[in-house]
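Given next, in structure tokens, is a single chain: the form predicted alone.
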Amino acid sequence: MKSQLFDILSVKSKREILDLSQKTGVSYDMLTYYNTNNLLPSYSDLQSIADTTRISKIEIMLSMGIYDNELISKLSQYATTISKVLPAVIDDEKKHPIVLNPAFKTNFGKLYNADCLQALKEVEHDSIDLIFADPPFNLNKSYPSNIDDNLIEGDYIRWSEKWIDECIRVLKPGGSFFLWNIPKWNTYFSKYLNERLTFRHWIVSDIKFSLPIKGKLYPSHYSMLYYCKGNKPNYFNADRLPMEICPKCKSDLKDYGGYKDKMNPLGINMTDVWYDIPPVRHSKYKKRKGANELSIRLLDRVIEMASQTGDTILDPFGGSGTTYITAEIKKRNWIGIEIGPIDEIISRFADMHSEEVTLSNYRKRYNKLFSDEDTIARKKKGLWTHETFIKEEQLFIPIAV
């Protein structure tokens, strides 16, 4: 377990910070910071607090929980010696395994009512082609689950490592993980996944919706972290977007380099940085109530792009089910996990009908240059279409003699 700065160096009282103050010369403001964030002192600091202390750097660090490549370096130099006396760890699920059933089944998944860590272990090793993880963001919000959403830092960090863990075991080498989450924790996941996974992408969700903060810019945005277990995914097919255009006058908003005739008709390149896919947070729309959810639309484009028909889909936090009203729409297996309530999740696949036309409509829109609305109110305007350059060609084709 980590430990704070000043548990390492025995200093208790503000007097004993004043004193290791003077003695260091790193003011009592900086010695509190490092100790409040659990950070590394700054190289000097570090060096000073050592030599005051009588405390090696490596031992600060190691108790800590703070590693650099050289203190990894040389603890790979002695990993043999260090692995005997370390003490023997005794996983109490393994001694005692929890059978569970699922609460709820479906033609193509089934939805297990319990803590992530312990379904997780009823899932068979290398099973799973896609996993998509939604979990808490630590952030004191109230959930209908209960679960404590304000953890202490490195709390967090170390339940988040379990079920990461928990999910690359069940992975099949080629399948591929994505993680959503705030950026502040996903680059804390961001390090831990690049020692185990294949790193892919860091996807990043635009969120429209500005509100002044002090002191700060406005985080405007989510996060979603895309790997896969081995060199190369099993499957990828991601949708092409089409070309934005003015939703009143149908005109063109951007003008591509002039190269309109090489346009692709089926659409744009996806990037990385998602601007059309807002969060659901209108209760009109919110199929879960007292938190916010993700958009079918998000798990229609990762399902789309790292899944095919009658692939295995997971995800260990169930939330309000879109993961798995979309999974079924598009006849993937899947299997589900919810440590709350699960009542709004088994509603939504009593009402799946209504889910498909929202899904069908904005698919609609995919894998092509201009919607069919669109395309027709460019042609009424006299504006090109994508069929204009190809019957421009037909114009010059040679005639073989």
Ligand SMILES: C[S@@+](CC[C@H](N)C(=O)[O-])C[C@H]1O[C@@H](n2cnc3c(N)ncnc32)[C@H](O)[C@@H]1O
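For clarity, a rigid core is taken as the largest C-alpha set superposing within 1.5 Å between two forms. Predicted, not measured: the structure shown is a model, and the values here were computed from it. Numbering follows the first chain given and starts at 1. What changes on going to the form predicted in complex with this ligand:
Taking 2 Å as the criterion, G310 does not count as shifted between the two forms: its C-alpha moves by less than this amount when the rigid core is aligned. Once the rigid core is overlaid between the two forms, Y256 counts among the residues whose Cα shifts by 2 Å or more.
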Second form
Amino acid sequence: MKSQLFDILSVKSKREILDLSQKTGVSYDMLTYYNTNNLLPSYSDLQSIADTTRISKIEIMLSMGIYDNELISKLSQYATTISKVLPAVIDDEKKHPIVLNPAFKTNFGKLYNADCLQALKEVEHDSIDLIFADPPFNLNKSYPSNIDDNLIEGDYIRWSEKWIDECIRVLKPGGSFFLWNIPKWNTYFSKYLNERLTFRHWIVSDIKFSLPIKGKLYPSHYSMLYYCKGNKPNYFNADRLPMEICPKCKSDLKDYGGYKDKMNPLGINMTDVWYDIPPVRHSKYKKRKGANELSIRLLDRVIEMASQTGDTILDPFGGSGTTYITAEIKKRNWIGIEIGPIDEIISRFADMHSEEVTLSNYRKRYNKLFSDEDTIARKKKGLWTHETFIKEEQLFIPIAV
Ligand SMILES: C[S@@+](CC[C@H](N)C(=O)[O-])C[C@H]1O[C@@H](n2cnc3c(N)ncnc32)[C@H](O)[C@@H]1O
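For comparison with the form predicted alone, produce the structure of the form predicted in complex with this ligand.
Entire complex below, previous chain first.
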């Protein structure tokens, strides 16, 4: 357990904090701010706290669980000595594994109704091609599972590191790991993952219609970390997207100048900023009550990009089962886990056909510059289409845009 600053300094009451403030010259408010947010005091504050309390800066940092690169390199240098004084770590659960059975099975998948930390133990090392994880964001939301979504920051991060470790263990060499979260948490997780996997992308997905927060910038994106195990992914193939046009008048939104005729008729290269993932907000489209259901369009994109038919996908936070239904439609094997009620996931499979139709409508738009309907509409309006530039005698040389 990491300790809060006041625990390390043995400061408990308001009076003791005021006393420390007077002796160190660090204001009461700043001391409380460092303690509450588990932040390392800034250089001069840390120095004067260390001088006053005679607890060294290194001891404060180690106790708070905050390491800079200099401290890390010192710890590595003295690893043999340090490891001798550390108690052996005993993992009782590994000694007595609990055997779990899936609560639901389909042609391609199996779903565990359990805590992911327990169920992940059922999964073989190095066996999964693609992991997609959309955990609770610790934003004090209410879930059907009644999990505590309002943990102390340090506890949320520690818990996350545990399930991330398990995901890394089960991922195949060359497998891909996607972690969907709000940017705040992904700043911590990217640091953790950078020391364990290979960074591929920080993908930004635009959130339409989010709510403004007073005193802050309007939050307008989710972030999705994309890592792979080993130097490069076993499989990567991003869809190409249609060119953005005005939905009403169908004319170009960007000026491609004299390069229109050089554009790839298969569409635009996908970037790491996604504007076309719709939120699932309207209750008519939701598969379960409450928030936090992702669009099958997002899962389709991730699954297409980083897996092939017959691969195995794991999602440790089932929710309404978006990953599982998309994987099933796309003929990927899947392993699902959800701690809360799973009846809505199961009933989603009974109505799989309608989701298959939705997905195929989405997919009709990919890997071409304009959808079939847009091509017809543009031709009617005398606007260019990629066919405008294909002349029999002309050899088409695509460029990446
Ligand atoms: C953000 S939602 C996932 C939504 C999902 N991606 C979808 O599109 O429907 C997170 C889910 O994780 C579940 N959960 C929370 N803690 C869990 C745990 N320890 N093990 C398994 N599931 C957990 C919650 O009950 C919730 O349904």
